[in-house]
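Take a look at this single chain in structure tokens; it is the form predicted alone.
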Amino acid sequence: MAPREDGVTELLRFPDDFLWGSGISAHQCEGGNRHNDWWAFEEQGKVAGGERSGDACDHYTRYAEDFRLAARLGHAVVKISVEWSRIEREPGVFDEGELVHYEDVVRTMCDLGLRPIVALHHFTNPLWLEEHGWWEGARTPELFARFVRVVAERLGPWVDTWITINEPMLVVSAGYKWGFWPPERRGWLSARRAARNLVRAHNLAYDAVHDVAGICRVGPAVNVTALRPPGRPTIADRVLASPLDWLANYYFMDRVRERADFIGVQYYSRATVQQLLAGDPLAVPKSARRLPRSDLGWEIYPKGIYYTVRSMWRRFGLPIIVTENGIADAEDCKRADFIKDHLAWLHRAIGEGADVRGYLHWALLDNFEWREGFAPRFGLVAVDYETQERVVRDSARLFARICRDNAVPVPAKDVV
């Protein structure tokens, strides 16, 4: 192929129907969530520098300026989540005012074009879900399905695809393996109840959703890692590669898999069996500093998308839509490049048959990135927090590029 004058030797189109998009949710954007167990979490000085989500991108009042800035920008799917603690503040009692205020959020998104994706649960839980023990508690699954049944029913006229729960395990390696999220369980034990409960969960969301939503999607969003062999593999990193492996990456899909419609791929970068071991798993070891890294320190590895995606399409033979990925990068001088290394990448493994129907990059906003506080600028638009001002950065430029043009520019030297 001849270069083009623009100096581009390659286009790599996706297929006609792919969904372009961005992510955000309810806790790290809106503002005021006070209810939850992240903001009490907060409130005990917890997370870095003793910030608090506070108003956050205050994306509660601005939903409409900000979807407005996302079709602006050429995307057709974002996905948001609705926040349990303000619809069922306490329990059994359904606000009447929040779910008009979610049936305003995505009738807003639909007028201007844009595909609402509706995560049900994202990390946070209402506070009396204590008396219950979070997710420990045996009751726990069957108290989030009949809130998940009260919002389907209620904004299913404007919502057709659905994520059940954002990145169950590492719910349970961050709350009740290792502690460093509410509700700082510590351990194996707690870790299994709230693993088998999230599974449940799922399975009865899943049935909830489609029994009142009428045709739709429901699938989990999972997080999935690429296992990265040490540079000299010890003989306990050869015999745990693979359960860890599967623990990380396969554990819930195995369970669930009879319950989705598809799978939601949340895809950051890659780890050694040490640092699954350490419940560190995306900080780059100190034996690799030189390798390319994020502003959070994790590797940026691109290939790990491809590796990751083939290999749930080949072990569960369902659509993939990937619902996160992206890089906290502040001076925006990285994210260009991981937008298009990456989906060039996610390109080689759709031709190589992986049915995957949409990318989603994380994140529209800058926003409060959890025990991390606001310090990580995971945007594609620049989030001023003292004045909410919105600046788009070059990068999503380039992503509107290529949403627009469904397909990555990239080098021939750099096709794969």
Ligand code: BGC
Contents of the next structure:
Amino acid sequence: MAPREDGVTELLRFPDDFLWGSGISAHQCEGGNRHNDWWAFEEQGKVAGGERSGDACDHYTRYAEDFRLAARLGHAVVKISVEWSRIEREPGVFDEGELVHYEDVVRTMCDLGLRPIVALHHFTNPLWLEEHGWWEGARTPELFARFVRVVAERLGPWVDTWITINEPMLVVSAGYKWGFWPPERRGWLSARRAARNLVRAHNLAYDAVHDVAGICRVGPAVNVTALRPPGRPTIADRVLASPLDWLANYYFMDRVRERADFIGVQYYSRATVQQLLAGDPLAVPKSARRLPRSDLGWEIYPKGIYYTVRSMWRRFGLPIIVTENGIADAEDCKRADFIKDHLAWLHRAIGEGADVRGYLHWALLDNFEWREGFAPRFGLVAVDYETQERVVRDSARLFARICRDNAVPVPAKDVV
Ligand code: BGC
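Switching from the form predicted alone: structure of the form predicted together with the named molecule?
Everything in the complex follows now, all chains and molecules, and the chain you saw is the first one.
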């Protein structure tokens, strides 16, 4: 839609107390996470260009500097994760030094006026979990819950919002159905076992946190994908659309809804049934290359945040925090519009009654993008991996204004 010729801008106001912020995760930013399955995967040369996470953003030592930056950029909340393999390097042995480290991390955030949202699992697993069959193992949920209890007890005084598991269905599809992430299992049976164990792990973790951490809210962070209708739908497209939509978007929540105080919704793009079936769904196929895309080839489809948030709200009736939404955009030429357009559609979902409590942009910093290595640049703040210098991008300044105003500027005609 074209802006009004007189350039008049409207402000879409968000609810009072709306939480604005950003996210990062341990393995992607800290550096030196040697004791997990991703480190081993990287060592085997399985990441694009043979890259390794290495020192990443050296966030493990620079966290105070990074959180000062977030606070200066107007963020009120940052989603982080704790690294299981650091804290429990050997089964049942909890490293006091690492627990003190993460206490420092969340205390520093609170001192800066930032609220930590802590994810207890963000894709990585300690190497010793192999003996137990990774997420296919029947004991894994209990082992995870034992770790969760220790962390929640220690960080509880500073943390009021916990995410049990980040994007469990991506763990299942990438690690156990398609096998392009560790532990590289391929098959529906592996996927089914892993999915069931992740459900159980969430439920046990939910109880563990509530047992020990005092008053707080606990939920999963689920990846949601809007469905794109194909140009010419085949019978398979028609028959499979609804079961695949359910599997990708609702399966996990359907099974944990009794133990969720909120839903973390993570939205990036949309995909066709064929793409979902192909396993690596977000890069648009050749036939659709004229669509607006990110550096990773993912379609930029802002309306999808409206569809997915609205459907999660209607189906589960639980408060929602958008815990991730972002774009790989090294030149920073698309990110500002990406943010405004997604927020305009999120605003519409809220206007129609969805109880959305916050929006966290992914990511605060450029970081290690898993199998794609360091090339994709998701950060509001650019990182020079040679010098570890942080450079605030223009889009971060726009987002800072949004956070401070609690409102999104859109050309008057764009109001959706
Ligand atoms: C993950 C992040 C990742 C981002 C962009 C989400 O699936 O939680 O770790 O960097 O998407 O791909």
